[in-house]
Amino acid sequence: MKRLIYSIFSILLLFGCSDSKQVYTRQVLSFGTQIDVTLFGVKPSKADEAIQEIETQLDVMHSQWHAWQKSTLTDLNDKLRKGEPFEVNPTLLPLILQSQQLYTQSNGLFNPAIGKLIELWGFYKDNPEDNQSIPSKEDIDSLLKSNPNMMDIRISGTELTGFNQDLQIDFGGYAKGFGVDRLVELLKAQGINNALINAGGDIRGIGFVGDRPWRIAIQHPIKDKTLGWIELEDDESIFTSGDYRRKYSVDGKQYHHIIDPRTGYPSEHAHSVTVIHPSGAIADAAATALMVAKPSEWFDIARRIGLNHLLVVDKDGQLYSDQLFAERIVLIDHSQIINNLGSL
């Protein structure tokens, strides 16, 4: 999550060369990925001010939410494991409250309390591809028996108490969306209403780019090409969770970072899940939960969380989506068939 500014540049749109019709893009490394912030129709001085504030906020998020480097979150985990009441840092309380709600809505498939399992699988490092082995079945079964989950945290006002010594909160399947939402709120507060934030392919857009919507490409999780593209409506998030990102191989078999809290092993029912929702936080958590879900659960979990746009590429490379997503996506390969899940 170290921050590094790669480049600063502006691009004049072909259909307008006035100062009020410039696109400004900055690239920053945070949340373990590249974050591109694109602003449209903003004066250079205001764009610089907004980007500087975004960089400051990303530094704050890093100090608060990092799962294994010392942070506000690691301090909270130390206190939760003691099983004694304590005053929670107010910056973390909204994340915990919403995570408990999403845990319930997803039938426990979104469970940030399984940080010990994620650490056991070797994903508490910047380069997990260096892993040379996988956890023992005995260690995995021990954590499954303990069953740490978000409801092991009792909340009383601003006071928390943990009731499981194996509690270890990891917001890796959620914090990026929550952070993107915070950055969008910051931009809106500065009067910027046309912007796109792309956090490693997880995107939230507000307004438009000139007289057209923001057009987003969706990566194919198996083939090295674009699956299709979609135009965002005003203030929408499109997030993807997939098995092709943080991963490593042992004895010719790949293991990825999305762990099924029911089995203790990486999820195995889909290559990727893409969802659309106004909230980046909800979209992020929903995509994670649906990667874990069985095919028979996709529709129910999506509906419980409040989604109405869902696209799944299953383990066989088959596409499944609800009716609305199918109507909006433009596929690059026109021979590709989308299996319709119905209307959410």
Contents of the next structure:
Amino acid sequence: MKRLIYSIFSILLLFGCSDSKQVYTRQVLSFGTQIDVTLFGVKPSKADEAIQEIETQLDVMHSQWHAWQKSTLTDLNDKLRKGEPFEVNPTLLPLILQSQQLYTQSNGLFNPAIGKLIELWGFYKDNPEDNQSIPSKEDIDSLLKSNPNMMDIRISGTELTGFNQDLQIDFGGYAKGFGVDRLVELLKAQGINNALINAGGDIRGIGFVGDRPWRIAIQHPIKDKTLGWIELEDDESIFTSGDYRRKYSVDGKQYHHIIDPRTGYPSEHAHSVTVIHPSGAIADAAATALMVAKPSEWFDIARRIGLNHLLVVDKDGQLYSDQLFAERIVLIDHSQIINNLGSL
Ligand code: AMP
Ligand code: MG
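For comparison with the form predicted alone, would you give the structure of this protein in the form predicted in complex with adenosine monophosphate (AMP)?
What follows is the entire complex, opening with the chain shown before.
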């Protein structure tokens, strides 16, 4: 897993060290990134046990959800393309059901069925920055025409059938959030209720660090510094999608990994989107969908998904947020202005 550097900088975790004796932090590599697990008020022996379980769970998720290395998901994609009914692996059914719902709520902008497009753009590798060319318009148009989408999967109980030969499910925009939720459940089941999981800048926090909230810094997508910080309430996820993560440039133009299913090209309305929601899975999918959305669609889609915190850095570097995010964020650069779009 070589691709971890980019994400370490995306959001930095800030917390003071006065309680450092009781703060236990461990790094695990998974999902192509570094995952920091911070536990508060847990004995080291119990913390070690919890981390071991987390590592095991992460290995399982990797073997289930990887988009281009052989996994339960690549097996599923093979079967979907055949167009014959088959019994779905039970570990994947909840992801498919929820991502169909998120597909609908996002008006099709969150569409994990466009794996072929993502592969065509050269993102099925650990180091996409080495890419030297972009796909042909012809190949892109062909996938736009066949329009693979989540509704091309019919579900009857535990039986699935694919209705599009170009279906290729890619949970890259969502599995990290789903996985973080699973890890939080695992911690809670062990009686650990004060913890923070930071998966390369995508974060879910439960409880507090002593008598203080978890404090999270948000990376500026174009300036190499922190944009601002917020304090998490008990059990919140804060996820950021950005065009500064997986990307490459050809002839001086940059191409990033979030693809607009309507155009077949990398999205172009925002540099980054940060959202807050109790569920990591929903926050993850929402941030990806809102990267694709046009400004006129931001609030509609955020509402349909059930968000009430949204922050966008648009293509011109302007900041936009809803009322609640504007109230909670503390900007580092006080001359920076947030365009407050009102209540979500
Ligand atoms: P994230 O960093 O959560 O926004 O996820 C980005 C990843 O989601 C990409 O690397 C792709 O694997 C996948 N992806 C790209 N575009 C889309 C899209 N429109 N809908 C769903 N997943 C996408
Ligand atoms: Mg996402």
